[in-house]
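Shown here is one chain on its own, the form predicted alone, set out as structure tokens.
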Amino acid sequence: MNKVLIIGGGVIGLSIARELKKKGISDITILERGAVGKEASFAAGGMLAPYSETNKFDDFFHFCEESLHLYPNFSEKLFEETGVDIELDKAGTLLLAFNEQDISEINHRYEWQKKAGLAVEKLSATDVHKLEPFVSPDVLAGLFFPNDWQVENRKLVEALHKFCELNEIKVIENTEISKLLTENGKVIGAESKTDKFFADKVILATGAWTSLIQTEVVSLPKVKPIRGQMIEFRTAKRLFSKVIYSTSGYLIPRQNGRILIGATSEDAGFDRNLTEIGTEILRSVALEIAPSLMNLEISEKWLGFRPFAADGLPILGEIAENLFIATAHYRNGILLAPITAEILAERVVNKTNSRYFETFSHKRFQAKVVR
């Protein structure tokens, strides 16, 4: 094998660029539709929280968690690597509860992961205030979970375009490809309206657009956009040091002062426009949290297309001959990245097996045969 053609350059894409150029491979092109990065994974928020997001052990929980213990290496090596620091940020996250319901659903929440054996604390609404002074006063509890971590998504996207800049990883942007090249059944590379790249292994890495590829080897999954609206606020200094859930929405902290707020969910199509909606419903969020936010202007607002599966769980492996995929991660892409990018490039280079490719196969969405 010489040349991988790798169709997507969000965090997937390039995590799985990079992974495969440290495997060896030394012909690795990259082909995205816009720009490198500014789609899902410049959008989101960049919180790597398995445990505060899970209600159940199964494989999904399972996967977020061992991808999320990769990622103080992931970043280490990144910054040896380019230099960028993304930022990776062990304060934890809170859950705050703000009703009686709330309250509910907190005391669920604590009961089975303390069970379960996982790191997570209850908290009065004093503690609350003592780990963040600027939450409302109106918090009634909450749940702290330390291993729960945050990154800096727009950092980390920079530090994995540089890595490929600087290992002669071929970037090319603005070209949107229509269908795979075939040839005997097999994928032989892709063709946008202008030009055709030959490869030995072709990899989609397409998040949202991925039904939007023609193939006549496989019968892609139906990936479908969400559209995830989000809103900023700026501060002279950082006011809170942990990223902060109510069960509306959430808060999270950077490092310079900016305050994020998230997000929507709205199965819009690729609607790109910002919704007067939805920058309510955001601002409610955040005046939930923190109503000491209230006279700050917004100073930025943007969305996002999280690449949706009819399960909600992402699509992995190998689909055909030389043709793999890896998409559909929906709310997780930022977290998911470095474990995607480990066992895909594994089986790529070495056809190494992975039971997630079993579990996250795309078979699973095709029609059972009723005998």
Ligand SMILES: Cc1cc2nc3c(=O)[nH]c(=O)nc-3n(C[C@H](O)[C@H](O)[C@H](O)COP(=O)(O)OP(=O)(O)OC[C@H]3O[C@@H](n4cnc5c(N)ncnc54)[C@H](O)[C@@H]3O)c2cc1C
Given for the second form:
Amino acid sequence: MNKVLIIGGGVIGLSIARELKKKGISDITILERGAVGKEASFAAGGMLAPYSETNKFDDFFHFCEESLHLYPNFSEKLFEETGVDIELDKAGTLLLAFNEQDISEINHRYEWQKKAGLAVEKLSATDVHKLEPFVSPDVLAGLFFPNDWQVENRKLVEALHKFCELNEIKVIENTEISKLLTENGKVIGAESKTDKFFADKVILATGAWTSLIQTEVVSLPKVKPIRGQMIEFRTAKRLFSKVIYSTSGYLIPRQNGRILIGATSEDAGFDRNLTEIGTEILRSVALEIAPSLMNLEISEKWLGFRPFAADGLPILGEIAENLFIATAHYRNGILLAPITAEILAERVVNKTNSRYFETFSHKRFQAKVVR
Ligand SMILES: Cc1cc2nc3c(=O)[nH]c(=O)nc-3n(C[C@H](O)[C@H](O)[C@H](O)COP(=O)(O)OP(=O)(O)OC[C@H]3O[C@@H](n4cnc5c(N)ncnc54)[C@H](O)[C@@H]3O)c2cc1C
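Moving on from the form predicted alone, please list the structure of the form predicted in complex with the named molecule.
Now the complete complex, all chains and molecules, led by this one.
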């Protein structure tokens, strides 16, 4: 096996390409309908946060945690390989309470996480202000998750793209695959309106667009877009050191003074129009966390399409002969890119199994026989 096609050049497709290259695959092509890394992977917040939203241990939590642990090495190696610093920031994450209901929510999370042996700290309002002086005076209490980090996801896709350029991974942009090519029930390539691409193995890393591809070999799982809008403020100096959640949204401070506020969650198809109501909701999230942002102009607004399967979990594995899938990472695709790339490339190159292929199999959506 020497020729691999990856359809989709987001963080998932790019990370898999890098991992395949490192495992010795010489002929890798990424086919991208637009420009590489400009969809969900560009729009994201870049939070690497398995802990702040967790109230239970399950395979998904362990998958997220394992991927988080890969990040320090992933970030260091990408810097050595490309010279691009993806700004892995380990300052941690705060979750703030502004009313009684928030307090009962964070208390519940704290009790559960403490019992489970996770690293979480309870903070008074005074503690919160010591850590983040620009947080609202109305804050009542908070939790600190030292192991929830962030990364600059736009730099991440830039680094991965550069890795491809430096390592002879072909990237073909403005090429939309409509159909998989098959022969005797096996996948042998993919087809755009104008071209055919042949390969030994094909990997679908097509994010929210996965269900639009036609194929006879397998019934592709349903993945739909969940739109997320974000806004941004800019300050000359960095005002916050940590990612800060309230129960209605989050604030992400970048090294260069950008302050990202996210995010809406909308079932609106592939509609690319930013909405006034979306902006208003995000502005109110920002002002609840830090009213001092009131007089700042919004410097940028954008949206992206989170790839969502019916149960909110990823879809991973080998789904037909020569055909692999890595999609539906929904709200955690930046966090999950390193582990997804590792297990998928292992599968493609060495046929190695992973328990996660069972948990995240496409078969979980197939009809079950009931009596
Ligand atoms: C507002 C927002 C905030 C988020 N915040 C976070 C966060 O803080 N942390 C986190 O971990 N995750 C976050 N996410 C989720 C994360 O962005 C996604 O899970 C992740 O980017 C998915 O990566 P992907 O490569 O599968 O998808 P994408 O980045 O969308 O890439 C898929 C690519 O495939 C291409 N493609 C699709 N179909 C075809 C075709 N037929 N032919 C050729 N190319 C095709 C597309 O053009 C696209 O470039 C956020 C998402 C949004 C929208």
